[in-house]
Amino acid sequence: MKGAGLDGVSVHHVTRRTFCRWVGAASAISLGCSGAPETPPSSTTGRSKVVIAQDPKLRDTRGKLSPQRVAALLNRALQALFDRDHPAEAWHQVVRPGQVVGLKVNCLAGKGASTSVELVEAVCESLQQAGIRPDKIVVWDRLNADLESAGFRIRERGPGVRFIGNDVLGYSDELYAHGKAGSLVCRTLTEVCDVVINLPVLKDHSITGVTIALKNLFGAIHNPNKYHLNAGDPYVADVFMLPPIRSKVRLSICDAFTPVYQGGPSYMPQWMWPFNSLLVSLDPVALDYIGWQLIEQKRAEAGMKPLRELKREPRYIFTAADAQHRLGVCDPQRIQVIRI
């Protein structure tokens, strides 16, 4: 059933039983990302797809996330995005057995406003069911301390899934550059991972407006503090264009279980809401655009000013879609939102 969109974005509500039949055959579109699958899924109209998968019963009576329901929500979202009958078939569009898969989490804010442990566990389990050995999965972020503050246990080596910060392996000797960005990139990404799955959090940001999929890759470089001028424009887009990042990030799965709509990126419980959702897309620009609109809507509901009036509208999202970057699309007429 077709419904009202986000700022003109086409929105479709699809039942769990019928979404695979509704989506139809996938067609190939180019998002200008050399590392993306050759035939990323889209609607038959050639628009970028963003799945918003929601479960109002995601939490138990104590307010804690249910690992089983998180896993089921993830698998439904993957099947909807890739138009597949089984999540393993969806993963095979992104990663092949034998490849090392990096999960780029966001842990700077600690527990409560970081990528949830339950989501990471669900992704790891789903990948293993798709034939990816646990020792081929690496969960990483800036620092070991950041991972620990978010509830993860460091495991630098061993037979299971590894959990490491950039401080373990350090950064590349080579300086990568694009536009106004020049950075060393963490060796976890450049030397260990074949494929990166981006696991950001849906959050307001006090300088750049929002921090979602694109900005999450600031955690892959040695000097992110230099790139917050002008609300992050064009720096966020330029960093994502650095060759190791652009070629290896394949998929974004945004933790929107408890988004932050004001005061981010820190943990701000007074400005968070239980959205109980995942945003999933092959297109990080489209995902960021939709995530931004969701935050603006929540801000409006709370009587807050739009980010534009606060001089922190995330213009870098538009820059990421321009002719010099081509990282995705932010034209609402070219984004198809699928709610399940």
Second form
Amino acid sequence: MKGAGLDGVSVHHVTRRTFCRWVGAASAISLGCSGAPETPPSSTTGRSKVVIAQDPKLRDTRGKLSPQRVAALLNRALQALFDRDHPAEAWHQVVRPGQVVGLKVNCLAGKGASTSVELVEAVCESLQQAGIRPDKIVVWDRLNADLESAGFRIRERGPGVRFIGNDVLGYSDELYAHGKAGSLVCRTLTEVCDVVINLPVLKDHSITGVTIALKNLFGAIHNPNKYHLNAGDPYVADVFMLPPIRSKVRLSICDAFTPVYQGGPSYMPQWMWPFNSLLVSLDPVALDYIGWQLIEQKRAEAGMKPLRELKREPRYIFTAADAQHRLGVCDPQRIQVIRI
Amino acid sequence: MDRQLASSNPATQVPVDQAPLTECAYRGFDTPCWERREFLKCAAATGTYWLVNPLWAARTNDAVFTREARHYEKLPHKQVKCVLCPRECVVDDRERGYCGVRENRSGTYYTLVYSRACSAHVDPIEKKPFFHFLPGTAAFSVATAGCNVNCKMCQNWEISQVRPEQVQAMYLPPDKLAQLAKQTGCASIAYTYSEPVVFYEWMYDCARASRPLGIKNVVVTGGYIKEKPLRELCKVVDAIKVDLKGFSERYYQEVVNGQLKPVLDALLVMKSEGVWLEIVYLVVPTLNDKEGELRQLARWVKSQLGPDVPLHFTRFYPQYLLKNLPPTPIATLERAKQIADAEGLHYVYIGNVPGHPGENTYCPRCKRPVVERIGYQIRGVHLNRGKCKHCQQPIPGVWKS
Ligand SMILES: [Zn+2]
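For comparison with the form predicted alone, would you give the structure of this protein in the form predicted in complex with its partner chain?
Zooming out: every chain and molecule, the one shown earlier first.
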């Protein structure tokens, strides 16, 4: 299976060294986010921007997401993040034509608590408007079955956008290690994608406190079940540090349409609320910190205990920001929240 | 040491029929008897149809390997609590436990590795190692994917630290395994290589299926298992070898990702159930080789399990996530043996050092060798009905009549 690729998508290997040269030339790493040549610092103030874009009318009267409104919300969020007048200009800060763009969705919980089909469609549409060919867009998660259970149709080849589980291409031969993590990384990420856009869901997690942007990359490795000890600390941060992951994940767009504030990561309709929002950031740590606060706030409103008292405070978010990781910032003073 | 030989390519083939395997089962030590290539050759030769899918198991029929797990509790909101091992994972719907081979599906917990053999070899029993259990016989040795700890020095991590769908596997139900062991002339079936606790249900049923054929059953485990399932298992198996990985909680926490106390508790249960027991202690330079730790270990074994439980000090080689350490110096192993000997243990061995005199069994009374070994080979047995030929001292163990 070595060198296996998707039909029509060339498989190539960006080694760590090439990547560093590539990034170094542009000196564009901001706040520890894995930078791309075009990626600017996420704000002009030296702080990490987190955009919370909300649309109360995102759903129709029957509760169905409006694809047009989701697309509009997404583009507004990207424009706010990059301070651009036109959506395509904003997307050009993330990707450039010719690149293979991976979209890491979160489908383990099945329909209702997974990345929305409407959001993925909107991202695909925006990427195409930014010049990315549809066959260069790869929507992926752990298993084909997981993607299907979240409402996606598997498409491993052909002219359109690809939808493919890691069970198709398998995992790297190389064992990547950082701190307490040692894992094989899916070939979809290591060999197919140039850039990954992280599309997590905003959810409570019964073991790790919350699962948002950082933890979504557990779906890129072969052994996530080993890393839920100690509420995921430092494992979540260590996994994100694995070179192929850290170097390729460019942007996080969190689906917070109906977040789960208790009972996650499973689908728990009784503990979800219609937040109708997207959280967007170049800094996955800042995004996780803000997302965590939103969940705590909702839990408090519902009379539930804070995660700390339940021994599942997501301390891995702080670890991700420490001197050994520098994946982003979690100091509220250094996070600029932009609500639109 | 029990390293598996088969490669673990990310591919899976699920037999849809049961082939007679006598032709392909290779009866040589240290040679995989049933690697995929031979397996397919055999299948072709016998004209049996096999579904060969070079992709991953998740794309094939997982259902044949899926059985409801035996030791778990149902919790509210479709959660389950596994009570097979001391980890006691609480698992959400659609998630898996730490072992990676048990999955919650709508509030019911399933093992995904029932009859899902990812390794099958005929090995000398000395390779497990068992030194006091039918020496010179072959053990039909099997494993599935998965483990309930994550040792940084795991020599079989390519099967133990992966999920079942990430490794080649074959369908090997209990009756078929029992027949295979019989047909290949094995005296025992060994559940080994990865961690048999995680494939408990299959192991248990295989042991029950093979006993009527006169096949013994031996378990090679880290001993990280709760009392109830362990007591049940002890009723159907004949011998257990425990990898006691260190003698400090710190080592278990930092290197093993487990706990020492439950392993010691499990050893006491095994002793009380009367199964034949041997202990292996892999000596890792600088991490678990302190004199005080080794002395405490020897004292504990002698006082809690008795002086006749064999203790093997084996040599570490750099592996997996511990590649920065050198192999254990032989002098360190010899010092460990001296300590345990001095504490009064009768059968202390040095392992992974072929040709070392510490591989032999010596009579504790007349001090002469009663079983001579080089590597996994038996060079001489000087026993008569389980007694030293020279001085008639009974040597504990399970010996050929
Ligand atoms: Zn004697």
